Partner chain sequence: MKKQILSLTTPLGQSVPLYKNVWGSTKKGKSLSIVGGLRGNQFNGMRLLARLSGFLDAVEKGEAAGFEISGSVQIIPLGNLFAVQSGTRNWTFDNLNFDLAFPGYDQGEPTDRIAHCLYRHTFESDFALAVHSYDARYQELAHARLFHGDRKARKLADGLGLRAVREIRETSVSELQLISQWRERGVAALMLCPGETGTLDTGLCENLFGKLVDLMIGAGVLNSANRTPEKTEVSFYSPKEEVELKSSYAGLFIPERSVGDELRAGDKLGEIRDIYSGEILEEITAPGEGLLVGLRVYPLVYQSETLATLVAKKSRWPFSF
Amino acid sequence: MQIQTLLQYQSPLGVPVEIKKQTFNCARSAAGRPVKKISFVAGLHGDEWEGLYICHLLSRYLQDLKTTHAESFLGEINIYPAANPQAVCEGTRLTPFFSVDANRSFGAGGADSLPEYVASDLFEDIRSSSDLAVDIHASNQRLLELPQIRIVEEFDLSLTPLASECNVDLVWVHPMAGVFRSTLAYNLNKARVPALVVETGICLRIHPEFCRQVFLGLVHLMRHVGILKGDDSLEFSVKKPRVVYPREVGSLQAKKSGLFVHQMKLGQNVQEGEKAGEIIDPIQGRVLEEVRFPFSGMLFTVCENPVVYEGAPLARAALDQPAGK
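Can I get the structure for only this chain, the form predicted on its own?
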């Protein structure tokens, strides 16, 4: 493994900040045949630690594999385990001092600020180092997510077959929204580098079972695209995910503001009319809303932060029956 300091800059407080990149190469390529390259990126949002742990699992596995089965490497693997180290150290979604979302800083066409300069250089390195990229995220502080891959409809045909090899529970193809235009994955896809977005767990936490599932899926993906050969040290079966489109996703939202006490379980199959929990007013000692599911399906998102407001998402499900039917 080679560790490279990709970028180094001074924070506003004068503290040096370094973005590191790990690279694993095959011993040699077949004569005249280009080497396939894949990149894994985590930590663009500094409070999403699930991705850092997944990169750790990948790095440890690849280091051991290099020692025991060096012939298994058929391509180049690049890992960017903490793409926004300042935010990671602070445990914040936004880059400290600038209050900038690092994953909304790509594709602007200029570099008028330090975060934009960093994003521009990071993007060019990932683009030039990748035939395929995976950007790993966790959910926000309110929602817990099953391991899933999210795809913008524009790239559905090219990305869904790859996403289906990643051992996730769900592949969610969703409509384009303006906010995606400045993300890393969208700009890589526009630059003809297929880029998958993994979403798993919740921010400021690590769920080892979810991370292990995604790690195994990413190993399988590398085998599937011909970057790694299988080895006897890691044999496993791969889940075939459910692929859902906008009409096949149901959302449960709060009708009242209060404390949400739920009885939901991630991955649970629920029925229309089944009780999801209660929204209560602990000050007055009243039940404000008895929450029931307006759909039947598999829960892939549940609300973990009990303080909710009217209109807040409480759960999402892959529907048994698409909406409108």
Contents of the next structure:
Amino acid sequence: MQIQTLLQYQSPLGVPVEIKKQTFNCARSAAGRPVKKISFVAGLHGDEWEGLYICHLLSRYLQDLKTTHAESFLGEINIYPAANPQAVCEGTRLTPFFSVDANRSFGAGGADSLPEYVASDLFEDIRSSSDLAVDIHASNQRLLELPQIRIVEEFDLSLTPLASECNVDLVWVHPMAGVFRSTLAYNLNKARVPALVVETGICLRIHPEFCRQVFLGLVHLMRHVGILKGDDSLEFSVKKPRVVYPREVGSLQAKKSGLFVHQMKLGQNVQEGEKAGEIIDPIQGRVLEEVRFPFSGMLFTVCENPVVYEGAPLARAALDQPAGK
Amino acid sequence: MKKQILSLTTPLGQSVPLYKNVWGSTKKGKSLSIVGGLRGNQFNGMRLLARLSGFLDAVEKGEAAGFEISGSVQIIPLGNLFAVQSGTRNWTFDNLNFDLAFPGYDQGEPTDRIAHCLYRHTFESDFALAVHSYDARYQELAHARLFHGDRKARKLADGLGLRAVREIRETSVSELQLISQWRERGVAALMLCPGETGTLDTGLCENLFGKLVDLMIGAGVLNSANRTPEKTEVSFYSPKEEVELKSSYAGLFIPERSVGDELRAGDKLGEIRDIYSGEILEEITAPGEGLLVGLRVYPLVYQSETLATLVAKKSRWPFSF
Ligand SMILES: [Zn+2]
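Got the form predicted on its own; any chance of the form predicted in complex with its partner chain too?
So here's everything in the complex, that chain up top.
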């Protein structure tokens, strides 16, 4: 395994800020022959540590495999565990000092600021190191997510078969929106590098069981696409995810602002009309809204931060019946 | 007249209203919408729109001799309400860049709802201005911005009469901006950047107030018996007519010029010094003649950051960037 600094710039302290990647080669690529390449990216948002831990699990497994089963490597594996090192060190979503969202800085068509330069160089490095890429995210500070892969509709045909090999609970194929245009994965897909977006857990926390599930899924994905050969050191069964399209996703939103108190669990099957929780008024001591599910389905997102404003998402579910039926 | 157009409730039950000021009638003449306060720290924009609102109130009451409202004008002075209340650029609760929240969503969270409300109240106007300044770490020349090649917007910018108009190129995020949404709906739309973010310059605001009065007369929403709009030479700069000067070193940048300065090749703009030793690491000089429109005033800089932005008409360039 090699660790390379692909990009560095100096901070006012004179200390370099460095983006590093680990590369695992195989005998064929060491001999300079073309091989299939995969990249794993985490930490574009510095407060999403589930991805850093998944990269750690991958790295540890691959380092062991290199010593015990070197012949299992059939392609090149690149891991970018902390793609936004400054934000990771401060545990913030936005890049500190510049206050920009690194995953809204791609595809700008010209770099005006340091974060845009960094995005452009990082993009070029990932693009040239990948036949397939996986960008790992946790949710924001408010929503807890079951391990899932999200796909913009226009890439459904090419990505859904790959996403189905990743041991996640759910693959969510959703419509395009303007905000995706500046993301790493959208731009990789546009550049003909299939790129999957993993969403799992919640930011500022590590859920070891989710991370292990995704880690196994990514090992399976590498075996599936012929980058790793199966080996007896790690055997496991792979979950087939439920693939959902826009009409098969239900959303529960707050009708009032207040504190949301609930007992919902990820993966729970709920029925329409069942109580989800309450929104309370902490000043008056009143219940403002008795929140009930407007759908029947399996919960894959739940709201973890109790402070909610009207319109806030409280839960999302894979519906038992598509909406409008 | 001040009208409430949206009300949001906080988790502790407090209502927070969003207002617009309106004058004239949309049934006659042309319509102009002006939206400000897209960030919580744009004080020049807040002062400017308050000044303009006071003036239009006086016109409506017949207290501003010679002026008469001949179309309709609406001003939404504070868009990003919660950011204004928290005294920060973005609202700290969601940390979203409100400038990129459009067209918004009326069933969403507060930021989506406000964005949608601003859009819904303005997209049928003939003319629209977003008063918006950028990064508080830069001193900026008051100027107008529009998308490169937008002819309707160029005409409006001509009527505003600011000496520099920057024609910006579209990026992967620009469709989420309010002026982009307006343009989609056929509105002649501009961004007015009223100088530096995070500070208040009352002299500049007074000057810009005059420019907006001229723009309203030119747009046909305001009549004046005795005021003739001042004629200013307006220069439009395409993306290719801008150059950014970057730091080769990290350290303390000490500027020696101000925005608005006309520079010649070799003029010194400032220097970067080592924070520990004070030693000069780099002198920043103009690579050619040009107008200084942006200058770094926050002194700590990383390597490869923009320190200054110059614009120059191509015909005047003895150099190529
Ligand atoms: Zn993320």
